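In structure tokens, one chain follows: the form predicted alone.
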Amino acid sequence: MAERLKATRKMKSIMKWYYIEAKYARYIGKKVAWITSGGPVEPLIAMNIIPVYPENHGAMIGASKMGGRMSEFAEGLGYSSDVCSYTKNDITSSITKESPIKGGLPEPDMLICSNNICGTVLKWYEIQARRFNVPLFIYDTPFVHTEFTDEARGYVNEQTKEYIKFLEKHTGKKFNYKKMQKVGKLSLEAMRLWKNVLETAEHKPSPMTAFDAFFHLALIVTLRGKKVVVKYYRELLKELEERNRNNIGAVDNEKYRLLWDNLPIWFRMRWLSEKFASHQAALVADTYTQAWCGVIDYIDENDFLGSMGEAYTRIHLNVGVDQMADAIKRFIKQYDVDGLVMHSNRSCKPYSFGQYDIQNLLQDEDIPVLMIEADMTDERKFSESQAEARIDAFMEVIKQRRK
């Protein structure tokens, strides 16, 4: 395996100071907003509000192998075992303060929820709004079954206006449209850079894997719209391009290239990475991290607020199965992959329910598909021996096809 990317240390430092600032927000005159991962963060940045992501926190809990225990605690409170483990982790942490971050997440002054990723977030954020006795804004996005209509555009644009009124009411400040214009341009630039970062994996051998992308995704999720994100991704892109010039691959002697679908299995990242690498296979792309650059074409650089609603409505999880399959077909060709690995995620129903339909829609691609059943943070729902047997059999199919 190649040496870890040098940029990794810097990103850890940026995230550390981001959480410290959020922890001490009240002492520096700032407010904290908890927001869903698919929520419109740019207006918060423009209003000098610190965005905090319970889903990011859930991923950290999973990576720290705390997810099963914390999910079990929430189930003891009456939450079903089928409820999203991010939700259960967040509810548990807000009660027990158990967390990879000392004391858990900083308490919110407001909650911002967008239902473009799933319906669970609506109840999750309602529960937390009551727990912390803070205002909740729901940015409602219609599902894009086939096309984005003029009626849908008008509806989400009204949502944007209501969102701004909500922020003005609960900060006591007028919305800074001039700053919003700058934030919008920085956000779009960060998305373009992130897209360029992911596209370096088109090179053979790939300078990074999807497991690297899962890690370096954090900044584009949390702080897009800030200069630090643009600067960071420029440096990361430069490092990856240097690897490509020197033909340094993330996986030694890369021979097979794979595509990952769905969220990571956070508590088995290293094991999965090493397991695939043992077969000289690199997971060179994934559908999850692509979501934060897949809507670039819908954003008007000179009218970010006016185009934001459409962009946030068209994200990967808020479109029909046919469109999801089309995206996977594009990635198969773009990254020249030999096989598709699908994580059937017990927590994320919108991401997982359509996977068998997508498999059927991919028949023309004549590409092997592996299904791994697990959960993004709850290790109780993962069988390492079963996953290992399936990966070995899957890779054998790919190797036979190459002969």
Contents of the next structure:
Amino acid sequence: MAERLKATRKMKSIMKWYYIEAKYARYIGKKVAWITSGGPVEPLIAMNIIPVYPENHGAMIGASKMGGRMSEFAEGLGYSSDVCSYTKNDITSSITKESPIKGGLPEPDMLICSNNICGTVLKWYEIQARRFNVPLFIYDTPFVHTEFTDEARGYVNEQTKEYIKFLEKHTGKKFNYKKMQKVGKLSLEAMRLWKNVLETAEHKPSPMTAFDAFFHLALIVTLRGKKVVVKYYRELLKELEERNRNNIGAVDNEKYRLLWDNLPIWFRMRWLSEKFASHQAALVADTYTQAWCGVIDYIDENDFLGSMGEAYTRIHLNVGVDQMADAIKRFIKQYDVDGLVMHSNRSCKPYSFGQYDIQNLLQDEDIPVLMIEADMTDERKFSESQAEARIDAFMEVIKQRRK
Amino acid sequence: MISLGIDIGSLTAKAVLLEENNILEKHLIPVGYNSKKAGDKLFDELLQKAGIRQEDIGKIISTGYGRNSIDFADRAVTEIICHGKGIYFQMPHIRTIIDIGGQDSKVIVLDKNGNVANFVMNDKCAAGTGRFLDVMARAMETEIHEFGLLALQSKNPSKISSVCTVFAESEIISLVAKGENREDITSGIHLSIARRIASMVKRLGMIPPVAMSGGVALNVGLVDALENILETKIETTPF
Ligand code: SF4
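For comparison with the form predicted alone, please write out the form predicted in complex with its partner chain.
Complete assembly follows, chain above in first position.
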């Protein structure tokens, strides 16, 4: 396989310092807000509040193979085994302080929750608001079954105003609209760069795989709106373009190109990437990391605050299956893929629920689809030999079709 | 050329020797806990049975869950491809294959040349697999080979709604307690698994003619239930 991307080290260092700053926020007079992965983070950045993502922490817990154990603990407290494992991991960690980061996440001064990704986060954040006794702001995004209506626009824009008031109240400072302008532009620029990064994978062979994207995603999720993100992705993009110029593929002798749907299986990243690579298959794109650049067109560069309501409402998990299937169809063509791998994720219902419908909607595309049953962090819900048999058979079919 | 196929499944290990297109010999043993050992044993016993030596064999292909533990095989291939090839060899007209194994159920659609065009497998749970039938036959205190026949005797199949093996078992126990008769409950069990398999068939898009392979194809009750639900004839193979 190609060498590791050079940018990787830089990224690790940025994330390390980000968590250190968050940990000592109190000492430098900053506040910490916990926020959901799809939440509107830019106003926090504009207010100098440090955003912390329990879901990003959840991913780290998964990658460190601690997810099964931590979910089990939460189940012992009475949470159902069907509850999302990010939620269970977070609840466990805030009690036991177990974490890949020493001491766990820095405690929040406030919680920001948007239900544009799922309904689970509402209860999850309510539970944590009680535990930490901190204020909770809910940014409620109506589901976009087919279209985004004017009523919906009015509804979310009203909440943007309330959100600002909430932040002013709990920081005791006036909202900085001028800084917001800058942050909005930076955020948009970061999304555009992220899009460019992902699109380098159109090249054959692809300079990166979805496994790389899952890793390099962390910054666009956590710190978009900050300069460091823009700088980082510029560098990453340069490195990937360089690879393309020299025809260096992430997978040796790439022969087959696949598309991934749903969150990664964090605790089996290496195994999966080696498994696919052994079949000369590269996962060149995925619907998950694309979600952080999927709404660029709805954002008005000169009026971020006024347009973010619509953008945050239209994200991948908050639209109907027809639109989800359309996105997949687009990626199939754009990245010229031979097959689709769907992770049916026991944790994430909004992502997994429509997968069979989506398969039906894809029938005209005539590409093989593989379903892998797993969970993004809970190893108890994964069977390696079953997954292996399915992947091998799927690859045999793809190879046979190519003949 | 003599060639050998070895299938290390979740319950049984099977092997078949072919000389060109004729079956020379076949053999079957339980896997036990060590699939590598089972493979070696199966191989030795088969050679003895056929009265040939290892050097006489031109090519060895392994398949099944233990396929990678057969170190003397030339190639390991998944069951999906093997089922496709096997059925195409025996009945070249077949386009859809249903296989209910101990661990997995699968539906495979072949193209006109016998290549696998697409397939689906059951999700992780045991419902809809051979294991489900085993558990249920035990709950009904019936031998597995009589289980299907018993189902055919029913005029009024019981309703079994659970899709989970554990739940279905307790549902059955309560049906027994209610005094429903064995034939009806057994028929209900067969209908429930057939419905599950049928939904997989429909998901993939059935192309007739349809065949069923694997040990469960010997279960006439299940074949009958599937024929009714899918409204098509299902052919079976003796192997
Ligand atoms: S249910 Fe899905 S969207 Fe919601 S928190 Fe869990 S992983 Fe995220």
